[in-house]
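A lone chain, given as structure tokens: the form predicted on its own.
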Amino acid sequence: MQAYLDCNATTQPLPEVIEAMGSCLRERWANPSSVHRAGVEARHAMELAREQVAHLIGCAPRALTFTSGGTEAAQRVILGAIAARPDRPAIATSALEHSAVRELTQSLESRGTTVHWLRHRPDGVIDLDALDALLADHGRSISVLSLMWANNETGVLQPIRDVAARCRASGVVLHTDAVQWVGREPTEWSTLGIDALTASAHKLHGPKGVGAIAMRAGAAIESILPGGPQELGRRAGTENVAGIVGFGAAAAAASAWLAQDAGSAACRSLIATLERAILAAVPDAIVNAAGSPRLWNTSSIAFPGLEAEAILLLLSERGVAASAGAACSSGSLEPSPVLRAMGLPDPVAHGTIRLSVSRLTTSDEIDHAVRVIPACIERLRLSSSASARGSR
């Protein structure tokens, strides 16, 4: 039995996505900018996909720009907003962002850009009072504020609509990294009041290598990638038609799933069931940000005193795929910057793993994980105790 619980890293492509992409590669492989019939057919397939993704997000098709993925999408928005407003040279973001945003911001800061790091509560939710104070003091100098909607490591949700209202009042462009949100919850673009939203196909059972930007008409964001007429002149380069078609098929499937209340309710119970079982079997386990609003599919759970790397390796041996939301460095797994920024004690941060599910996750997978995870934790604790005794 295998349990794939690493869906925030990537999701399994749907059969209809694979079929749509294969058909495109076989039959509609022409350059969509060409004026001959083959090019027109490729263009038609791509524009149908644009409509499908736009429907999922709730925006107009012309508001969408396709990119090579979520990282490019987010970075192009931020850099484009800075370029569009030289009179507003500062930016604002959170230390809890995905590395695509956080590391870009750190790089800009090292080269002289003023960065305002947003304050947040210990549970990872943005401090709106502190944001009010920041915008009152520095709002006129900030070009863009970037804040992810659903955290990729903890699942914590940010009050995007509240932040959007504040940014609009200050004339600050608001970008939200919605990579983990889109396809898992209704997006309702028209009610958000944001300027730009970015998404990625492979987080919602589409292909890797394709993302999208939804942008408000008139938003102060310069051309994302000049050099050609593609994507209404916003991003040059021949489009990845097969990937975009796959994104469209995944978006259509996600829209249908979101419309089925019974199906989504069953999926939403998976993480809650998993957390309850683990906490009952491992009394000192801790669910990070347990009291905060969280995305239904994500659990950041800590086993204090253990190392996440050892946990993940043992889980993998026993058929459970999970992650730590951190990168290996010199053979040791360091706690992620997100966990550090939340102020988690080292024994908690070092022992944190991330479990994330999708709408394809089955109850059998959850049952398998419930059997395996406590047993692995017990084995590692016994091994750790034996090592400690042997070193005396």
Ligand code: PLP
Given for the second form:
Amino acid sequence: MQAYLDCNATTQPLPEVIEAMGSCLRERWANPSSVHRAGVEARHAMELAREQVAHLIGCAPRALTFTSGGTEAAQRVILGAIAARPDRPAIATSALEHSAVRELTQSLESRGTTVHWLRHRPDGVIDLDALDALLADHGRSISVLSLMWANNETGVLQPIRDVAARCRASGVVLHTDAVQWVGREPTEWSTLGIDALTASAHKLHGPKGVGAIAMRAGAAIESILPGGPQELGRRAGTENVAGIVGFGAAAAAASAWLAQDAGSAACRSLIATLERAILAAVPDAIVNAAGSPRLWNTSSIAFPGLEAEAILLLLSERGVAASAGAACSSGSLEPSPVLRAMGLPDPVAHGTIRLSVSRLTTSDEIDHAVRVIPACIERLRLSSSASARGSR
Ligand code: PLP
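With the form predicted on its own already on screen, would you show the form predicted in complex with ligand PLP?
Following is the full complex, with the preceding chain placed first.
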């Protein structure tokens, strides 16, 4: 038995996605900018996909720009907003962002851009009073505020609608990295009041290497990659038609799932069931940000005193795929900047693993994980206390 609980890293492409991409590569491989019939057919396939993704997000098809993924999409918005407003040289973001945003802003900061790091509460939700103060003092100098909707490591949700109202009042472009949100919750773009939202196909059972930006008409965001008329001049380069078609098929399936409440309710309880069972079997386990509003599919769970890497390797041997809130660099496992920014003590951050499901996760996979995870923790605890005794 295998349990794939790493859906925030990526999700399995749906059969209809694979089929749509295969038939596109076989039959719609022409350049969508070409005027001949084959080109027009490729363009039609891409425009159908644009409608499907737009429907999932709730925006007009024209509001969408396809990109090579969530990373490019977010960076394109941030750099495009900075380019559009030279009179507003500063930007704002949180320390809790995915590296796609965090490392871009750190690099901008190291080259002289003023970055206002948003204050957040210990539960990982940004502090709206501190945001009010920031915008009152510096709002006129900030071109763009980038704040993720759902955190990829903890699932913590940010109050995007409240932030949108504040940014609008200050004339600050608001970008939300919604890579972990889109396809898992309704997005309802038209009621959000934000300037740009970015998404990625492979988090919703689509292909890797394709993403999208939804942008408000008239938003102060410039195109930063000239060189061709594609995507209404907003992103030059021949489009990844098969990837976009796969994104469309994945978006259509996600829209159908979101429209069915019963299907959603069963999935929504999977992580809660898993957390309850782990906490009952491992009393000192800690669910990080347990009290915060969280995405239904993500659990960041700590086993203090253990190393996440050791836990993941043993889980993998026993058929459970999960990941850590950490990046393995030169052999040492550093706690992730997100867990650090949330102020978790080192033994908690080092022992944190991430379990993430999707709507395709089965209750058998959860049952398997419930059997395996506590047993692995017990075994690791026994071997670490045996080696502690041995070293005395
Ligand atoms: N933003 C978030 C929140 C993510 O979780 C990820 C991927 O893990 C990305 C951005 C980057 O997306 P992509 O892999 O499509 O570049």
